[in-house]
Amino acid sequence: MLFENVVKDRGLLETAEKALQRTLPMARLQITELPGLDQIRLALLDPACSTGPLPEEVMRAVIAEPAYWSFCWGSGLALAKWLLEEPDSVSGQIVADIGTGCGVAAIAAELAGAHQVWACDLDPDALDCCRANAAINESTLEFIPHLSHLPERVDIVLLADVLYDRSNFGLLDQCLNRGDTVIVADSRIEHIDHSEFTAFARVEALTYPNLGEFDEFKSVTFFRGRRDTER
């Protein structure tokens, strides 16, 4: 279903939808169902976007402002499945969603009854994006673009996804100076080298709308890590 008919949201869906245009000109959000997660419905992509070849102009601005927000990761759908299917891992807590991307697991937090939802992502186009996607599931969440706005202390912070580059490593002790329990989902790691996490579960899912490439990253490691409270 294209977003002419979800006329309150329209205007939020418009913003997003104009900042993908500006990598991808033709291209447009559709609001669809996720596979295996009825409860959600996003702003994503539409599959039938043409993504090759592409011109090269087109080429560079992909490059240079990527709009990784328009899809729903493998990670990032794992880790809102499994929030709806353990409720109690969130209930009436405060949850934080760094790298909240599409916004999916931080949706899943608030829907699985957290007491507050925090999503953060340094990239504006990505709020923008989960801003609309709040909207759409009629979720109330807070947006912010860099952790240190955040509380001093929450209960959960969540990271799907955000481990793809070595320089995010040092996101999980800033995690784990925040938030009593930090959980990560991620498909590019199989192990975190950090006393104070550990492998809990392991899981397929696909990204959303997977265009073939994604197919490598199907299996999901999940993280927990607490906090030394002596540290």
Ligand SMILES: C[S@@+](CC[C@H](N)C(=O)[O-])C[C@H]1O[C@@H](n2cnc3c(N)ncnc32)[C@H](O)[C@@H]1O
Given for the second form:
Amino acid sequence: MLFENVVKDRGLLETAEKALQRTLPMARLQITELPGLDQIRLALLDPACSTGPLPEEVMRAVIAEPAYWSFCWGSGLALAKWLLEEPDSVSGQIVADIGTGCGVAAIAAELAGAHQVWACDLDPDALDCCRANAAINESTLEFIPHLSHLPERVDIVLLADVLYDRSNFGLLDQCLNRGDTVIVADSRIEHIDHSEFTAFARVEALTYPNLGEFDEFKSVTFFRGRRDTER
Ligand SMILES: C[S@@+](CC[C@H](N)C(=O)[O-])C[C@H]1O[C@@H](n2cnc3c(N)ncnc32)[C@H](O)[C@@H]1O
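Could you output the structure for the form predicted in complex with this ligand, given that the previous block was the form predicted alone?
Okay, now the whole complex, with that chain kicking things off.
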């Protein structure tokens, strides 16, 4: 079923692969299963294309325009598994996945029974990849470039591996202003210095494909945030 969709929507996959090749000309996307998550398949960087040191100009381009969306980050993978194990957390709800990248958490939210899922990323290439991945998994996500495009209120906001950029800490309040509940999954932070967020779980998950660079970030902490209306 999944591969038939990809053939039908080959254009989506080609658009995403062309975006990847702007910075990594030798790279390809490969439709792959995810470790421990057999309900979802994603088009991700084919690890077979990424051996050996990169030429300097390619390295510069990758740093200037990193294709984060060509990986399924450990935090997104862990969050997707949690959503599928705890479908009551999103079933029937309006969900927004901010910094969706490859779209793994958004797709999982829909599979878990969410009523509507908004996939948000400021990188247009990420949205193209997410569109291809939604087609592969027969997901009907809504795609937006900024959280200001969300409906005024949503039930749940997801943030997986977005706080790597310290300037994104402002997103915590923006998400609390939009959503009744905010779920953060992050492998790079163990504590959020914000009175409305509480850590509630820690799990192990590696980024996929695992090129070995990210092994130090294998422990993913989950935080739940709710607006304290008393304040
Ligand atoms: C490390 S990736 C994580 C992707 C995905 N959540 C996962 O776990 O696989 C971070 C993504 O967040 C996006 N991003 C960063 N800051 C953002 C912001 N302020 N609003 C929306 N997207 C953002 C980036 O473009 C990138 O695609």
